Structures are given as structure tokens and as C-alpha cells.
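We begin with a single chain expressed as C-alpha cells, specifically the form predicted on its own.
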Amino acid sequence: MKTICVIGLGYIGLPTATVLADSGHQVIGVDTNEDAVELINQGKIHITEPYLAEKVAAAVRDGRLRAQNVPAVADAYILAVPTPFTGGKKADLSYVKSAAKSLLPYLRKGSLVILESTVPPRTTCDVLVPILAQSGLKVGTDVMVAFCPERVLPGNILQELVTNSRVVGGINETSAAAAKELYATFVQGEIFATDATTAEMTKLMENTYRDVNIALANEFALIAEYAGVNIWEAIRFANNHPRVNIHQPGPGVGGHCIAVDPWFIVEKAGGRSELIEKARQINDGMPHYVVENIKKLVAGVAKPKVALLGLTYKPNVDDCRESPSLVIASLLEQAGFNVAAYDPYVKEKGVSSLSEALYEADLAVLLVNHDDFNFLSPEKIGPLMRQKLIYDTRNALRHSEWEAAGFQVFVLGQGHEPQQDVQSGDGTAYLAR
């Protein structure tokens, strides 16, 4: 068993510490919110994940998690602290520097530094290296100093920890070792030693990656809109080959990494990523795409009223960084809509009911398919409404059964240019335009 101080008690941060707690492990949660810090120390929790509250409870009640403002001493520490980017699509590496500062009391020979939050590459030995070298101590042989991003799925954060692959990398082989040792302690999933740099870039790779993919998707619904095809039923088609996996278009991308990380790689590119900018610049762009559509739909109405259902990035979660739903939400707002929003999740950013989001609406916007919003009836909602029109972002409602019930549904990615059957020799109908 070892004393583990995990610094940031948030989205990652929290569930990290219960499992190193639940893995036997004295931990120490850090954190400068100090409600966050009083819910805790009560086994309560401030952030929505499935089974943490269980977790925490368990942890604190059996003296295995503390939570306080201020690091302590122990074994090592894990840097789990936001990095957001800047206006000027830079990182904000304030968060980092910060923590980092924090440990110098408390540092001692044989102490192992791990840095979990998504940074720019170098990060680790160019910002992280030389803050801890001012407690003294000879960093990579009196502290040991790691990288060792997070891999996991909000709503199954508590056991992707578990069983995931883990990439460290440490500033040395020593510093690798000592965090590989760590991880093992608690994960299923292979190990892979690397150095801090390789480590840092891997993270960002694999979230680039999703992001240029999802705008590709993206693309490929404005093309399949403006030539009159159902894009869905195209990428369905297409997956079927065995070497293609489209991902799904929909109303812009969030979260804390797939919007972010890319910038971190565009950052230290020296001008070679034309690439991940465009990607970023189409999946940015889609709010916009989405609000001009909306505009349209409107068109002539008098004051309209647009209900958005969901507010988060994702579905099931109660995370709203980055979201492109708040964007949206915003544009309306600029442009003089009267704009009801509706997040089960979010309840403090919107209207409290999905009644009080519907009623009098003249179009309903479907931005995140939360599980919840399954059982959305056209035979409920349509009495509410003032005019039956509903724009779904995300291909998720059983579009004959709202239109059998006399809604208007489009689709984001579904052109509506007039077809006709053609029959071919063999009796095949074909779609002509």
C-alpha cells in the first residue's frame, strides 16, 4: 500500500482516486473547491458518473480517500488539473504550473511525479521538469516524473480505469518504471513504456484522430444535403466494407478533448497541420450550419419559439465543456429567438421541464440524444407545440411515427430534393433525380 495524492478532484480526478483507494491504496484528494472537498469528505460527490457516489461513499467511510485543499506528503502524486485552451487556441498551462508549485513542500527522495492532464508535447519536460526542480531535489533520480493520460468514456469512466491500456511515459527509464509499478497496481489493460514526449503525443493522436474523422462525417452530411441523399443510409452502406468506419455527423463536437487536443498538436506543428485545423474548422462550424438551418425552417414565423433538447456535449453525462449545444443556444439568442433549452442532465442551464421547453414551440431541435429523450412521444409533444416541426441532429427518433402523427421532421444530413422510382429491367427501383 502507498500514499497516493491525486491533485483535481474533477471529472478524472475523482474517479482516479477511488480507484486507487478501492485498489488499496491511502489516497489524499486535492482540490481548491472547497465544496467539492466538504461533499467529499461526507462520501458525497460533485460530478455525475455512474457508481462513484457508491464508490466515494465506500472509500471514505473505510478511511482510504481524504479530500483536503492543500497537497500532503506521500509516496506520488498524480496531476489530474485541467487544461483548457486559451481565446488564441493555446493551452492554458496555468492549471498545471500551479499544481505543480504546490508539491514543492512536500517532495521528497523517492517521490514520483505523474502528470494525467492532456497537454501540448514537451509539456511534461520543458514546464513540469523545472518547476519540480526548484524543491531542490535532482528530478529523474531523487523524483521520479511521468506522463500517463487518461483513456476513458464519461459514464464508463470506473471501469475503462480499470481495464484500458495505459501509455507511460516518464523522463526517463527509471521514471517509467516507477509509474508503470503504479499503474499496475490497479489496471488490467497492457502497460506500455514509453518516454514523456511520445506519451504526450499519443494522447493527442488518438483524440485528433476522432475529431478529424467526425469531420469528415460532418462533410459529408452538407454534401449529402445539398445532393439530395439520406447520409445515413449512406454511411450504413459504407460500413459494411470491411476496411470503412465512417463515424456519425451531428450538430458540432465538445467535450474536454476531442474539441481541444487538436489545437495542442496545431500548437506545436510549425505550420504543418492543415489537416487537424480544417477538421477543426468544419466541426466548429456545424452550430453555425445548424442555426442558419433552423433560420430556414422559421422562416416567416413571427417571434418563434425553438425548443433544444439537450445542453451536454454527449449523451448521459452532465458535462457541457465545449458543447456545441450552448453554442447553438447562443446564436439563437443573438439573432432574437425565443430559445427554451431542456437537459435532464443540466438542469441549471435551462428550463426546469420538458413540458415548460415544448409548450407554444414552433420547432423542436433534438442536439443530444440523451436515453431519456427515447420515449419523446409525437402524440405528447404535438399538443404542446404551436407548430409541428422538429429537427433532428442526430437521427435518433423514429421519423414515420412523427410524421404519422403530422409533424414535419428534418433531418440533419438528409436532403430533401424530390425523388421519383425508376424501375430498372430486373424490377429494382432505383432513386432518379
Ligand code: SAJ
Contents of the next structure:
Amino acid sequence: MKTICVIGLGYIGLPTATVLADSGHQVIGVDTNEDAVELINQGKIHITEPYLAEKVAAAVRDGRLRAQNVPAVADAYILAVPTPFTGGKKADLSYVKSAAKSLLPYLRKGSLVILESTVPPRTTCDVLVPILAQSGLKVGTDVMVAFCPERVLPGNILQELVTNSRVVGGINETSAAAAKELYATFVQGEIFATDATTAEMTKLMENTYRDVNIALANEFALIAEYAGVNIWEAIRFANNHPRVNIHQPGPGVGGHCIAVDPWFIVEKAGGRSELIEKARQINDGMPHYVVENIKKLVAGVAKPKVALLGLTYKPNVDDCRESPSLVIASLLEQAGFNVAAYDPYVKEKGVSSLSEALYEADLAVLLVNHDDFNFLSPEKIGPLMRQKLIYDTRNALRHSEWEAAGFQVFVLGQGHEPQQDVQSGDGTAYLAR
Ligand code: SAJ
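Alongside the form predicted on its own that was just displayed, please also present the structure of the form predicted in complex with the named molecule.
So here's everything in the complex, that chain up top.
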């Protein structure tokens, strides 16, 4: 059993603190957000993640987890603070730096400091180590330092924290071994030890791989609409190939990870990241594409009311960071549309009920495939709306049921007829675009 201080009690820090407490460690959670600290000490939580509330309540009740505003002396420190990006698409390391500085009075011989926040390559060696050296202790011998990226999927964090494999990157072998020993107390997956910079790069590559693949799926969707193909069916068929895994198209890529992390590679790529940047542009272009389609669907209606269903960046979470829905809402508002957005997970934004969003709407747009939306009833929704028109950007609805209820259904990536210039002969017009 060790005393572990987890700095940053957000989507990664709080579940990590809880799993550590569950594994028998004494955990002190640290956050500058006074409200979060107070709530956690009452055994409650300030974020939404399945099973987290029960786990936090149990850990606090059993005295294995407590929260406070400042660090304390501990055997190990885990930094899980945000790394937003600046307007210039560069990593803002201010939280990492201030969290590292906050440790200085508490570090002792034998302390282990682990950075979990996603950062550009070399940050552990070039930014974290010099700050920790201000303690007067010898970094690498007195104080061990490692970068161990989190890899968990929001919505399934508690399970993945335990079952996923981990990459632990030490600034030297002793640091990697110490970090590996700590993770081995709760990780069932394999733990790979390496150096800190390789671990930083590995993390960024994982999310960039996903972003580039989603961009490919989105590009396929646009081509499919143009060429008169149903992309969802084509992807299903293609993915039967044993070595093909095409991702899902959609209205854009959100969240604090996939939409951000590729830029951390670009920042350190010295101009060698053409494909990565292009993929980001394609994914960032999707909300604009959806808005253009919305405009076409309600062309001719004066001041149309559009109901947006879903505001979060993905299903069944309450996180709206970098959400394509927010971009779509704001572009529509700028274009003079009456926008009514509804999300069952986000009470503070948008309208308070589904029926309020749909009331007298000219178009409903499904942007997030929350499980709750599986139960939308076209028979109930139809009479609320001014026009029975729905645009499904996730291919999530049972379209035949909506059509049977009198709806006209449009689906992102579902082309019906090839556009004029595709039909026009040798294909050169299509290729030239
Ligand atoms: N999306 C698509 N099509 C897809 C998959 C996702 O459009 O086929 C969109 C989603 O709608 C969402 C965004 O991408 O807007 C990101 O969602 P996600 O579920 O792919 O990923 P995140 O951001 O919730 O979590 C990712 C995960 N990384 C990978 O799967 C490689 C997770 O394992 C990481 O721990 C997390 O980033 C992180 O914190 O870095």
C-alpha cells in the first residue's frame, strides 16, 4: 500500500484516484476547483461517468480517498491535468507546469512523479524534469519521473483503466521500473516499459491514427453522396475484409483528445505532417458541410426552426468539449436560423425538453446517437413539427419506421442518385473536382 497524490480530479484523475483507492492505496486527490473538492469529500462527483459515483462514494466512506486543494507528502504523484491547445494550435502546458511546481515542497528522496496528461513529444524531459529539479533533489535518482499516458475511453473508463495495456516511459530505467510497479497494482493488461519520449509519441500516434481514419471515412461519405452510393452499406461490406477497418463518418470529431492531440504532433513535426494536418482539416470541415446540407433541406422556409438533437461530442457522455454540435449550432445561428438544441446529458445548454426543441421545427437533425434517442417515436414527434423532415448524421435511426410515419429522411453519406457530372460520361468531371 502506498500513499498516492493524484493532481487534477477530472475525467482521468478522479477515476484513476478511485481505482487506486480500490486497489488498497491511500489516495489524496488534489484539485483547485473548490466545489469539486467539497463534492468528492461528500462522496459525490462533478462529472458523469458510468459507475464512478458509486466507486467514489465507497472510497470516501472507507477513508481511502480524500480530496483537497493542495498536494501532500506522498510516495507517488500522478499528474492528470488538462493540456488545452492555444489559438495557434499549440499545447498549453500551463497546468502541467503549475501542477509540477505545486509538488516542489512535498518531494522527498524516493518520490515518484508520473505525468499522464497528453503532451507534445519531449515535454517530460524538457519541461517537467527542469521544474522538478528546482526541488534541489536529483531527478532520476532521488526523484523518479515517468510519462504514462492514459488511454481510456470516456463512457468505459473504470473498466479500461484496469483492463487496457499501459505504456510507461521513464526518464531512465529506474523511473520506468518504479512506474511499472505502481501500475501493476491495478492494471490487468500488459505494461510496456520504455523511455518517456517514446511513450509521449505512442499516445499521440494512437489518437492521430483514429483521427486520420475518421477523416478517411468522412471523405468517403462526401464522395458517396456525390456518386450516389450509400456509404454505410459500403463500409459494412468493406469491413468484412479481414484487414480493413473503416471508421464511421459523422458530423465532425470532438472531444478533448482526438480533435486536439494530432496538433501536438504537428507542433513538433517540423513541417513533416501533411497527412495529419489534412485529416484535421477534413474533420473540422464536417460541421460546415452538415450546415450546408441543412440550408439546402430548409431552403425556401423563412426563418426556419431547426431542432438539433445532441450537443455532446459523442454518445452517452456529458462532455461538450470541441463538440461539432456546438459549431453547427453557432453557424446556424449566425445564418439567422432559429436553433433549438436538446441534449438529455447537458441541462445547462440548449432547451430543457425534447418536445420544446421539436415544437414547430421545420427540420430535426440527429447529431449525437445517445442511447436515449433510440427511443424517439416518429409517431409522437411528427405532429409536433411544422414539417416531417429529419436529417440523420449518424445513421442511427430506423429509417423505414420514420418513413412509414410520413417523414422525409436524409442521411449523411447516403447518396441516392449520382450527381449530374458523375453521370456525364467518362468520369473526368467527377475526378476533376
Ligand atoms: N468519431 C467518429 N467516427 C468514428 C469514431 C469516432 O466520427 O468512427 C468521433 C466521435 O463522434 C467523437 C470523436 O470522434 O466526436 C472522438 O470520439 P472517440 O470515441 O473516438 O474517442 P475519445 O476522444 O472519447 O477517446 C479517445 C480514445 N482514443 C482512441 O481510441 C485511440 C481513448 O482511448 C483515449 O484515451 C482518449 O481519446 C484520450 O483521452 O486521449
